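Encoded as structure tokens, the following chain is the form predicted alone, with no partner shown.
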Amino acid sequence: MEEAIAKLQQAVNESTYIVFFGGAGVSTESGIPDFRSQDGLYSQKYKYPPETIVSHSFFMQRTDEFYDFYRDKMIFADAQPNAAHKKLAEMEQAGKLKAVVTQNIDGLHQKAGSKEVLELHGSTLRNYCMDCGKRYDGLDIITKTQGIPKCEACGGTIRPDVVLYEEGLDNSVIRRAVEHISKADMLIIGGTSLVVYPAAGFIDYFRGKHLVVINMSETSRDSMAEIVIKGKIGEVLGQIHVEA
């Protein structure tokens, strides 16, 4: 581990355009459960599979049941950024890191101070009325209401600005993510199993020098990476020293 950390430090030192691509494992150290581990969300038992509940068709047909699950299992109002979020924000402020591309919807990268955050799957911190389009930032419209949240302006149904199963990703977010990854001289993949597509496919656009994978379990890109570290992303990045 020490040798791998030293190699990571050297790669960070010599890189000028770092991009971070992360998944649920980045937020587990903040107390937010991931999806596919043994204790993850998808391993828990519900009346319907979680993949079904967080789908577009389920939301449209059983909106009240969607919100019961969403409030209980998808909202973490008290979660705080961990060492990984903070280090990435520090790297951006130092001019090293140019973008965070995340599959997470918790907003913790921004809370830690990161500015260029491309949220592939949206955010629980943004909501909108499906009828009139009125925006509702923050969690209050969800957490301080019961049942199906309704628009204060028109009474329409409010939905979270997250990408549900059966829905496509935002094209503008995709374009910016691909642009950053294709320009990067260093790509750090962290806290993701790389099994969710199309997001995981964005890695193919990387043409830079240093490909790094930091994850608790093996990924499909380990054999391609210059540096592979099996460990918690916060503990690993927390050991990296950043200089402008």
Ligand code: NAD
The other form holds:
Amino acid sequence: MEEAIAKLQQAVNESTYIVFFGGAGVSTESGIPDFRSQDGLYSQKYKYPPETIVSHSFFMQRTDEFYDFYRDKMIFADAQPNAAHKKLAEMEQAGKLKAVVTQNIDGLHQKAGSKEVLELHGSTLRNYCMDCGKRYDGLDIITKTQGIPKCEACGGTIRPDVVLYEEGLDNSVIRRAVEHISKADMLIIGGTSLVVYPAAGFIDYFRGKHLVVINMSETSRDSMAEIVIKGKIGEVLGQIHVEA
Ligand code: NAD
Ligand code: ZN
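May I ask for the structure of the form predicted in complex with this ligand now, the form predicted alone having been displayed?
Now the full complex is given, and it begins with the chain already shown.
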């Protein structure tokens, strides 16, 4: 592991266009469970698997049950950025990292200070009325209400601006993410099982020099990567020094 971290440090030092591609594993050290780890949501028992509950059809048909699960398991109002979020923000500040492409919906990269964050699956911090479009920023409309949150202007149902299963991704977010990945000289993939598509497919646009995977469990891209580190991403990135 030490040897791999030294290699990672070396690659960071010589790169000028680093892009990070991450998922739920980036936020587990902030206390937010992922889906597919041992203590992730998939190994807890619900009436339906999370993938079913967090789908468009489930949301439309059983909106109240969706919100029970969503409030209970996907909203963490007190979560704080961990060492991984902070280091990535620091790398951007130093001009080395150009974008964070994330599947997460928790807003923790921005909270850590990152500016160019491409949220492939949207954000729990944005909500809108499905009838009149009125926007509700922040978590209050979810955490300070019960049952199905309703629009104060028109009484319509409010939904989170997150991409549910069966829904498409935002085209402009995809375009920017792919543009950054295709320009990068270093791509760090971390905290993602790489099984959710189309998001996982965007890393195929990488043409740069250093491909790095930092993940607790094996991924489909380990064999292609120059550096593979099996460990906690906060602990690993926390050890990297950033010079401008
Ligand atoms: P996933 O749950 O499928 O995979 C997480 C991966 O991260 C696993 O391979 C696990 O081994 C690894 N991991 C866990 N903790 C880690 C750590 N500290 N360091 C390094 N690796 C760690 O997550 P996914 O690939 O992002 O796909 C799940 C989908 O669910 C995403 O689309 C995402 O939108 C959503 N989701 C988001 C959040 C969030 O916003 N924090 C949380 C749960 C699920
Ligand atoms: Zn409304």
